[in-house]
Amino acid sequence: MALLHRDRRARDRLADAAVEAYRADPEHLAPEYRFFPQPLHEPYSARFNAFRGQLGDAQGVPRSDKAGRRRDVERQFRFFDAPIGLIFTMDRRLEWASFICYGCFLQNIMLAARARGLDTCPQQIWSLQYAVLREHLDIPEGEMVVAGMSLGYADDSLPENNMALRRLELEEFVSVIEA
């Protein structure tokens, strides 16, 4: 794991470089690992599209507003203006099952932050910026960029921080097998 320098200027230089790389060629940024299968199949495709639509509506940015959506991505690369930005890496020799452990690790950081009155936002999108991150943070080639995380205080006046998300019914994701 790499922690961005506490100096906000260093974090801002990294964010500026990430935004610049995104603006230069947004369609060709590729993550170090695949986020989703292509094409994303059901029911996950419908869930993903419903969430993105709801998020865009909350932000006042419909899916058809490409400029607005790009501004949203740029906000992500600025850690949503949180005072701390974390970047998480993992030894690339590890296997896919290691992502389960890594997810637990990320969740523990998020729970510990919440217990201390802080808010977090995990950001898989930072994997798209592995080249910029390697340049600014000297991340070795043997490490894969897994995610970033914004750490600070949520702005509860933003509609996207107050979205009421639909919860799946138990039957939608659990199979009960009687033995």
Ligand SMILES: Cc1cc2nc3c(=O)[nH]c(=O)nc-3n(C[C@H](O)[C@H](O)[C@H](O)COP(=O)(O)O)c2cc1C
Second form
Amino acid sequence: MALLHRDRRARDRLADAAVEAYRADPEHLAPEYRFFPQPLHEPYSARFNAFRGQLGDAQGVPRSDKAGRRRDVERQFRFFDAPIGLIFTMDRRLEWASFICYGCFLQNIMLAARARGLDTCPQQIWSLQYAVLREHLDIPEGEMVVAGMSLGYADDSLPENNMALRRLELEEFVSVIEA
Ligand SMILES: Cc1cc2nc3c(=O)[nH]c(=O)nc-3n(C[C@H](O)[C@H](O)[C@H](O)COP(=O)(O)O)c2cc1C
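Based on the form predicted alone presented above, generate the structure block for the form predicted in complex with this ligand.
The complete assembly is shown below, putting the previous chain first.
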């Protein structure tokens, strides 16, 4: 299920509530489904930290700048001021296989947006706000909040939108089997 709110004031109220919930307990908001194993093992841990470091450098927000990082998270809960904010939920009785389908569904929306000259940012972080979302959007208990997504036009003047993320070399994740 995807939710799209047309009422700007209702959306602002939702964003305010999400920011307030985050400010009240920034370290303990947890998603509705597990994001990462604890602790995160290699090579994923190093990749994740490299990404975080690269993003922080681009934004000029070092890891030690807690206030700066929190400000950045708060922007997430305002959909980065994009004109459209989407929330995605899934029937929680479904199994892991449905997450594959759901990822394809999200990707298709992102590709369809690009084809129309629009930009997106998928935001798994919205799953941390399931309580606020359930309250403000009437999401039934049987639906799990999978992600959010900002939809609009990217601000190309922002350094984080111009980051060249390091890509793995093909050999690092592909095994070629010679016939
Ligand atoms: C499944 C998924 C979840 C994501 N969740 C977030 C998020 O919560 N907040 C955010 O700012 N970006 C999120 N992103 C975007 C990534 O941080 C990154 O900006 C994006 O994947 C970069 O695009 P690229 O892979 O084409 O370089 C997510 C991306 C994916 C694929």
